[in-house]
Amino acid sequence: MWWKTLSVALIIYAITAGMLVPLKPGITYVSPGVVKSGQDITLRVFGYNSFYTKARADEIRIWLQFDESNAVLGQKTAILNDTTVEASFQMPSGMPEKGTFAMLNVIVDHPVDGVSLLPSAVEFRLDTTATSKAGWQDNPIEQLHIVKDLSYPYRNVIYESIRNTYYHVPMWFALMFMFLGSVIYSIRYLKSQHLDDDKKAVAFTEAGLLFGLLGLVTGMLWAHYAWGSAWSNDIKQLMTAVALLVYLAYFILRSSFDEPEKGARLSAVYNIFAFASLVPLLYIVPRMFASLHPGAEGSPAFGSQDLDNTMRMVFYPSIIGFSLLGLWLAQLRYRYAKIQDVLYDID
């Protein structure tokens, strides 16, 4: 059927585009990480996927930004290599507002690479004994070079692992679609008592559980890279494990009955309650606690800051591709169950 070909094509597209499209230039870290008011410093910026040598030193601008209205522009910019550039700063003797310290953003504007930002990169401490003629410039960041090309956004901490977005997250979409199909057929079985509906419910549950395991594994690999540990007892990880155990119990319940009709009837009822618990476990409970997952604190979900238009070109087709693949797998499992029935009848 056409949708099977479409699923394979979309998955191949997601794997190819997800792996080959480069990331935008970014900033990995800067040195020094702590400066004092009134101090003269030379800030060294280390870029990622950057090409600083493709421009003249006087074309590159570097700021230490306090907020949207206050920043200090670096002077005497020097290019050391493609991924390293430095500039000198004379820090103001005070702060734009009350306080003894603040975290400054580092912004690099490059005519070829475009704009790179490292949030909260430098700690600025107030030295009450310091004096400096330098001051904070009002609205100094302007005429930035915005480069529009086919590339993925650079995100600190996750770096190249951002590509896992196209595989890890679609697994959970596919899981939800499979479990939704499963509960629909369980409800149909309770109404019709046709064993074919029960077999389809089982097939969709098996496919959903497979995608859940794949989603958990890809998530653990991502966590190992980004958080330093494959399992950090993050609330989203814990609730995912609980949800998968709930559906694993579905198969244990079925196997505990000798009578197929009785097992099918009780497991269908259980499947309804299992799906009802799925949404709270995966989407409601994790929002009640702080999470390491993307999104605002207490809301581990994707926001507008997590995907750009280039990523959406791969992300949405990947969801469709893996969901159709899940439908295909469920169909194969249903056919296998039908073949088993025929073989047992012959025996």
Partner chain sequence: MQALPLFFTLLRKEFVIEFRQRYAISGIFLYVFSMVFVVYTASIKVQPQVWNILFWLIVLFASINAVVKSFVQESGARQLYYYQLVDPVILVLAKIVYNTILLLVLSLLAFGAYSVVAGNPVKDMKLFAIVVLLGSLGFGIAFTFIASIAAKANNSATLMAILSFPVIIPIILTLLRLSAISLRLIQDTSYKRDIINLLAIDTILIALTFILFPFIWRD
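This one's a predicted model, so the numbers in the text were calculated from it and none came from an experiment. Residue numbers count along the first chain shown, from 1. What we label the rigid core is the largest C-alpha set whose atoms superpose within 1.5 Å from one form to the other. What changes on going to the form predicted in complex with the partner chain:
For residue 30, the Cα coordinates differ by under 2 angstroms between the two forms after the core has been superposed. The rigid-core alignment places the CA of residue 282 2 Å or more apart between the two forms.
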Second form
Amino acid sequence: MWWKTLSVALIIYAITAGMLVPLKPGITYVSPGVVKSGQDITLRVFGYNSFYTKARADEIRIWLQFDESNAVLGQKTAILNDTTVEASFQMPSGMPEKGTFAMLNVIVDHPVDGVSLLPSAVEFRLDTTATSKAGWQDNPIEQLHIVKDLSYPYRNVIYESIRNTYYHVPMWFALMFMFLGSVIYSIRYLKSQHLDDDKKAVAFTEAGLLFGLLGLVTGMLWAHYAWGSAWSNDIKQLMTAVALLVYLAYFILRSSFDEPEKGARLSAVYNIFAFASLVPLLYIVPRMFASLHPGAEGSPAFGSQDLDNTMRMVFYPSIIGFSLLGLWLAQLRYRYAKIQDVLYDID
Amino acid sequence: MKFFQSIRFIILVLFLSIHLPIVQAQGNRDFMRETGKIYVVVGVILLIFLGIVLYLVRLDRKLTKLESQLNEEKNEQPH
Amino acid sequence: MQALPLFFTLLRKEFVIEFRQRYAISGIFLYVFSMVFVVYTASIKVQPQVWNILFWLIVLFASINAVVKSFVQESGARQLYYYQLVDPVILVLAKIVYNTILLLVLSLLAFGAYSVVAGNPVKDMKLFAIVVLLGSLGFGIAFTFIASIAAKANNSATLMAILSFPVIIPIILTLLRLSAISLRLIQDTSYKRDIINLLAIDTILIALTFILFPFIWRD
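Please could you give me the other form, the form predicted in complex with the partner chain, since above is the form predicted alone?
Full complex below, order starting with the chain above.
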């Protein structure tokens, strides 16, 4: 069937494109991490995926940024190798705003690599409490080289594992599609009383459970390296676990009836009820609690910051590919149940 | 049953191939965190692959049972 | 019979049965009091945070035990009799209203006994009363529906717990949050949104119960 081929093609595309396209150049860290006011200091910037030697030293510009209009420009830039660059900074004696310290962003502009930024990279400590804008102004961050090429955004801490967006997140979408298919066939069963519809509902639920488990396990692996621990009681982790419990209960309910017709009817009813209670579980409750997951205020959708256009080109095909794969698995399970029926009828 | 033995073998080889570099890399730094955590992505893809394979193995076992039942019935029918 | 008188007849029937089988209801109340005293003996000084969680746990378990019998106690013959006479929607509505009232009484009693032995840290009584009311309503709807499914199966008590816990989690999380606000454990001025969420969940559940109950009922 054409859609099975399509699912395989899309998943192969998601794996190859997802793994082969490089990350944008980024900054891993800056050393030293603390600078004092009035200090004349040489900062060393460590890049990730960067090719600093592809430009002359005087073409590379490095800023320590306080805010939109206040920044210090680095002098005497020197390239040590592809991933290390140095510049000396004449730190001003005061700060544009009140306070005794501030976190400065580091911005590197490279004619070939483009712009890379590390937020809150350097701590700026003040000896006095003076507020003066002297030294911060006249260093406008402009004429930046915006490089348009095929690459994924660089994010600190997660680095290359941003590619998991194409493999971990589609599990979730596939789960939703599977459970949606399951509830549609449960409704159809209640209308038609045709046991085939019930078999389809079961097949979809099984595939959905598989994707739920995979989403949870892959999420735990990713969380271990991105958030520090595999299980951090994040509200979305909890809600996914609860959703899996709902559908495990569905299978226990099925198995506790002797007559298949009665079991099919009651589990169809529970399936619809459970799916409807998933909606508050996944869309209302997460908004009440803080989450480590991306998306504004725990909303299940991504914001535009989390997904750029290049990522969309892999992300959406991956969702379709894994969902079709789920459909395939469900179809196999359904055909198995169908054959089993025929075989038992002969007895 | 030969089929399952071969699957077990494949899974064993897969696990070994994951583990060997880890053991080698433990000398200096955490293997998974090296080279920008790319192996976390590899791990996730492998987990998904293994999950789907295990599902297929389960289905395969069920089908084998059905087949053996079918064969029994075929043998009974001539009598 | 008209829908409304029928509804009240069924509701009265529930109360009459409950009153006749007094051992069932007194068993539930005894259960609540024992739980409260277990809490008391386990920890003399209960922190507000713990108070909040323990209170809702007591109410949750007591509610499950109170509601699970509402369909099991009906014998097969009586069910067949209802089935021929009564519109299932009105029947389930009567059960829900009865169970909600029962759970409300239950949680108020639990609150009374609990605040005697473990103190009463509630700062905003008005909000807490609303939370208890909404909680009884949510538990009443969800548990009545699940009990009607579980009653059809063989091991209904176990099934009741397995089936209802996942479904009840959104309600209980919202309740815990709201009652924490009424205990002044969290500062949140926008708790009205949570109340609306809770009402929305209750509405979804009750609408589903009306649609789906006829399918459970038919045998």
